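In the block that follows, a single chain appears as C-alpha cells, in the form predicted alone.
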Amino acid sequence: MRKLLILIVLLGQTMIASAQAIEVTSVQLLKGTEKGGFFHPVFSPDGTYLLTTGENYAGLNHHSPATGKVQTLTTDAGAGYDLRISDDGNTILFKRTELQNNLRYTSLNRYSLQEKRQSQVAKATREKITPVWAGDQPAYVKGSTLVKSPLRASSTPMAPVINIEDQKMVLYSGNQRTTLTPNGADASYFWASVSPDRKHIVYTIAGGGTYVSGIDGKNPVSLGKLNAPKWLDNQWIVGMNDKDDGDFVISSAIVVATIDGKVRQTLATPQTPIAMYPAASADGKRIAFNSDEGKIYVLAIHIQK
C-alpha cells in the first residue's frame, strides 16, 4: 500500500511537470544573420523587430523578421550592453564607451527609429551609468542616484528597476532606493531583473547559480545554473547552461525553469550545439538566441497550461 501511494505521488508530480512543459514548435534562422557576427539579441516590446550587437557589445543592429532587412544603427563601443527600449518601441537608450587619456568614460545616448538619428542624454562620465525608462521619459542611474529627465514629467509611473551597484542589487521604486542582498551581503550579484508583473526578481550570484526572490528580496528560490536569465513570462525563466574549457565555450543549451524551481527543461536547438544568450518576446511565444558564430535563431514555443 505504501509503495502504491509513493507511485501515485510520483505520477502526480510527473503530470504536473508535464502539464507545465514548454513545446518548441519551430526553430528558424533569422534572415540576414546567415554569415554570423550578430550576438545578444533583444526583442522590441511589440516583437516586430530585434536588436543585436557585436560579440563584445560594440554597435547596434536592427532586424526586421518580416522582411529580413538588417540596419546598422550605430557602431559605438558598448552600445549593445544593457540597452533599454521604450514601451512604444521607437526609442532605444544605449551607452557609448570611449577612452580619454587612457581612462574609460561612458555617455548615454538615445536612438529614435522614427527620426533615424541619435542624440545624447547624459555626458561622458567616469561613473557607472545604467539606462532606465521613467514611464515614457529617458532616465538613468548614475553612481547611486536615479536621474530623471529635466524636460517634463512622465505621463506614466516608473516601473520598479533593479540595478547592480558595488556587486549588490539596488531596487528603485517610486522615490525609494533599497539595497537587497537575499543571499548575504558578501555575495556578488549580477544579471538581475524584475518580472513583468513586478512581483519577483531573478538574479545570479557569482559561483552560486541563479535565484528568484520576491521583489522585496525575501524567500529566494534556487534555479541551479541558469546563466544570463531572462523573464519568459511571470512564471518561467529562460537562460543558458554553458560550459567552457577556460578559454572557449565548448557547449551551451537553452534552459527554461519555473520560478518555484520545480520544473526545469532543456529546449531542443538541433541547428546549433552552442546556443547562448536567449531573449524572450513580451508575449512569451518566441525565444531568440545566438550561436557561437553569431547566427541568430528564433524558437517558436508553446507553454502547455
The other form holds:
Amino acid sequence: MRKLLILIVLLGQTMIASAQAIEVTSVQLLKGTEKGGFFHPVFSPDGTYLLTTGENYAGLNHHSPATGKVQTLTTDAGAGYDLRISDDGNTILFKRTELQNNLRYTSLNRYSLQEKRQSQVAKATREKITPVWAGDQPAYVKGSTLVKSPLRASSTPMAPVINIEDQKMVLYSGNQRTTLTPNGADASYFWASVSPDRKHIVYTIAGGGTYVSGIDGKNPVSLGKLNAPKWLDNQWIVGMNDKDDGDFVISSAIVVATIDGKVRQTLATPQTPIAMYPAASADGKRIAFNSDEGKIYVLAIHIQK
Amino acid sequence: MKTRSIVLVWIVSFLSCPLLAQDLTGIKIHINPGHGGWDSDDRGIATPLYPSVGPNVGFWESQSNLDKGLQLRELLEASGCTVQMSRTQNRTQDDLPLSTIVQMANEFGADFMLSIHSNAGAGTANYVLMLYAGKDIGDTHNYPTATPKSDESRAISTEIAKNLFGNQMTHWTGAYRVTGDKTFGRTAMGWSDGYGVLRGLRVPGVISEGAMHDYTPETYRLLNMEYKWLEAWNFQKAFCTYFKGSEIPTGNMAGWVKDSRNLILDGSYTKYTKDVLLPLDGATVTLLETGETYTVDNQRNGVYVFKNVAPGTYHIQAEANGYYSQTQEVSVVKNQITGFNFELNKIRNTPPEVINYSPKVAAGELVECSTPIVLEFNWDMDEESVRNAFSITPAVEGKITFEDSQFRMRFTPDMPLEASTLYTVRLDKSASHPDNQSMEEDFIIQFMTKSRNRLVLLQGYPYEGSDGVYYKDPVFWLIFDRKLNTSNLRDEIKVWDEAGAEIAKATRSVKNNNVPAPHGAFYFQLSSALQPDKLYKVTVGAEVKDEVGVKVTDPIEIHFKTSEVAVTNKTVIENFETAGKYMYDADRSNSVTDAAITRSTATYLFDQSSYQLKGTFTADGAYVTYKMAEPETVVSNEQTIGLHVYGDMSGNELQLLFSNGTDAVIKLCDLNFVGWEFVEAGLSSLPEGEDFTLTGIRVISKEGILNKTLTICIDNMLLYNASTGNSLPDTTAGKMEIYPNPASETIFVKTDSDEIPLLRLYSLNGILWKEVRANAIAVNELSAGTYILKVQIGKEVFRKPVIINK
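Switching from the form predicted alone: structure of the form predicted together with its partner chain?
Every chain and every other molecule in the complex is listed next, the one we just looked at coming first.
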C-alpha cells in the first residue's frame, strides 16, 4: 500500500511537471519604475517600448527598456484607459476625459511619437468613444457607430474589433456590426478582445469568470477566474488571479491558460505578492505586469510547443 | 378640523405647487451594493430579535446594501439616468472581485461609482462615513497612486453625507465625515493605499457607509424596506443636486411610532435618547388628506414612511391598540424628507395598584437585612408621585429607582437594614400613573429583619500585622462567616503595594468558598512574586457579599509585610530529603484517622523535597504524633529550633517532642497561616543544665473552622542559639492615644477626630473577635494574650498590638 502511494505521488509530480508548458526564463524590474506609480502596462507592436499610466489611468508614460528612459507623453485624465497603438508603433490613440458643468466628456486624441505632439481626433462628447485603427488610419466607435475618416482610406483592411456597448459585446468586422452575448443577454461583459489570428474572442462576465469563444460568439469555453485577460498568442491567454478581503487586494498572481481551458499555469513572481494587469508582447515572449505599488516587472518566457 | 376642510386645504396647496420632475437623463451611475451572499464576510448581525442569523433571516449588510441599490436603480431610472449594477442578487457568486467591480464601472464610463455599505461601530457608534476615491485636502502624503478624481468624488460624497445626516429617525453619535479613502486607509486603518473598490477607478466614486449596522436600534431600522428607500432617495437627491438635474418635485414624510415612556426591555444593547422607547409594532399611520395608511412592521423599529408626497400641508394620524391616537399637522416640502416622530400615550383606564412586592414573608419569618424593597404595579407609574408616597419606618436612608418602564419601584438602602428590627413600608394611596388615577387605598407591608446585617471576615491570611509572609509565593485565604456570592470577588478583593499599585492575581489559582459550610472563603495566589521586606495590604471592598446579599459594608484593610522566610545561615539538623526519617506514631496519637507523614516533592522550599503531614481529627482534643525513626539531635534550654512550615490555616498547634527519660513538649507555632513561613521556638522551658533529645513532632487539634484536617509541609529544621526576632507594627504612634495597654477590662481610644471610630479587635491569627463603633472597647470577656486593635476613622485604618491581662 505504501509503495502504491509513493507511485501515485511520483506520477502526480510527473503530470504537474509536464503541465509547466510555459517557462519563465527571467524577471526584470523595468528601469525607471523603481519608485512605483506606474500601472497597466501595454507593449508596443514591435516590443521596443511600453506604455504605462497612473493607477486611475491618468497620463501616459513611454518606457524604453533598452535605455531605461521614461518619458511623460501626457498627463490627461483617462489617457491610459483603452488606448490603441498603430501597427507601426508611431502613433497612439488615447482618450481624454474632462469635466464640463460637472459632466464627464471624453475626446479622442492621438500622440505622434515622431513629432512628439498630440492632436485631437474627435471632439469631447458625452457618448462613449472607443479608439480603433482602421488599418493605418485612426477611427473610433462613438456610441454604437463606427466612425472612419471620410478623407483617407486605409491601405490595409481594418481588423475585427470588439467593443462593449450597454454591457454587451459588439463585434465590428468589415461593415458588419454584430451584438454578441455568448453567455446570455443578461450577463455583463467586459475585458473583451479579439485574438491575433482573428478567430477567437476572450471576455469576462460579471460573476462568471473568463471565456474564450469563436469570433462569432459561439462555443464559449470557460477559463475559470482569469481577470484582465490578454492574448499571449493565439493559443494562450494571460490574466490575473486576484484575491481580496472585501477591502483591498491581498494577493494576485499572473496566470496563463490555453484557450481550450485544459491547461492553466501560475507564473512565479517572487518579487511581489501582488502581480496585476498583465500585458503580452506581440511575439508572445514577454509579459509585463504591475505590482501593488506600481512597479513594472517584465517576464521573459518560453512557450514549450 | 373636519376631514372635508382638511382635504380642501390640501387640494389648494397641492395645485399651487408646480411639479417639475428631476431629470438625470444621460447621467450614468454605477451602483455597487457591497458584499454578496450570506457568508461570514457579509456582516450578518445577531440581535435579540434575531439571535441566530441565516440566509434571509435577520440583518445582513449584503442584503441591506442590495435593497438600497435596487431601490436606487428604480429611482434613478425613473429620472432618466442610465444605471449599471454590479449585482442584482444576493448570492456568494455575486460577491465580485474588487478589480471586476472597478472594471465594470470603468467600462461603463460611469459619471459616478457608488459603493453602498453600512458600517460597524462596536455597537455604540453611529455616524455617516463617506470614503471617497482620493485623498483629503491638505493631505501632503506622497501616494504612489494618487487619484485625479478626488475633487469630484469629494463634492458628490459631501452632498450624499449631508442628505444622510438629515435623517431624524436615528441617533447620530457624531457628525458626518467625508474623507479620502487613501487618507483614511493610511491614518485610520494602517493600510498603504486606500480601498480596493476605489483603486483603479477612472471615474469618481465613493464607499458610502450610511450608518452603523451594529448599533442595534439602527439594525432594526435597516430591516425596514422603506427606511432603506429613504437612503436611496437621499442618494438620488445628491445626484440631482450635483448633476444639476433639478429638484425632486415631491417630498416624503417619515418618522417612527413609539410608546411615550415604556422602554425596550430585551437585551442590554446600547440605546441612545429616544432609541430606548418601545417601538409600536403594528401601529398605523394615516395620511388623512389622501387616506394612505402605513402599517408599522414587526421589526422593532416603529418606522413609517410616505413616499413621493406632493408638497403641502397635511395631517398624519398615528394609532395603536391600547394607545391614545395622535394627529399632527406637517408641511411637506419638495425635495425634502419631513420628519415627525410619534410618542403615543398608553391608555391606562384603571387605578394603579401594587400587584407584587418584596420582601414577602410568612408570619414569623425573618428577612435578610440586605433584602431590597420592591413594589410592582399593574401600570407604569408616575415617578414623582410614587417617590412622594413612599415611606419606611424606622426611617432608612436610601435611593428609589424605577425599572421595567416604571412598572417596578426599588428602594435600596444606603446601609444594610438594622438587625432584629420591625420595619413598616407604606405607599400612600396618592401614588398615581400618568393618566392621573391614584391608588384606591394605601399599601402597607411589615417585616422583621434577621439578627445579622454584616458579612464578617472571621479569619484570614495574611492577617493584620503579619510580617512573615513569604514574598516569593504568598498565599491569600480569607474566610467569612457565610458562603460568598462569587460574582464580584475578584474585583472587590485586591492586593496593593505601598505605591498604590494593584498586584494581579494568578487567575487559575483562585478558589471560591473552599471551606466547609456555612462559611465562605476566597483563596488566591499572585501572578508574580512580591518584593521582600516591603509593606503591602489586602483590601476587601464593601460590596463583598454572601449568598443572600449581606455585604461587608465597611471596607476592610489587612496590612502585612513580606520577608524571605527561607533561613539559610543556621545549622540544619534535618533537611527532609530522605524518606523514612519520621513515622506516624499511633500509640501516641488520639482520635485521628488517615494519619501519614511522607516525603513530598510537590511542595518544598529547599532542595528536592519536604515532608508532608496529613491526618483527620475526629474528636475534640485529638492529636497526632510523628516520631523520629532514629532520634539523635541533642539540645539544651539555651537553644532555639526553627522550622520552615507550609501552613494550612487550621489553627491547630504544632509541637516539638523531647525526651531525656522524661518527656517534654514545646509549642512551635499555631498553624494560623497558609503558605511557607519560618517559625521558631526557644527551648528555655526545658530544665536547665540537662540535655534532651528531639524525638518527634505533634499536632494538636484546636478550635477553628478548619481544625479537623491536617495538611502541612515542613522543610529544613534548624538549631541555633538565638531567635531571629519578630515584632508587630504599630501605626497609631503620634496619631491617637490607646490606653491602658496592657488592659484587662476596657481599652480606650482617644483621637483628634470628631468622628466616632470603628474599633475591631483581632487575634494574632486574624480572627475578628469584636467590633464596635465607639471610643472604647470592652475586653473583659477575652482570653489573655496579644491582639491587634484596628481603629478606622473615615477611610484611614490604624493598628496597634494590645495585650490583654487576666
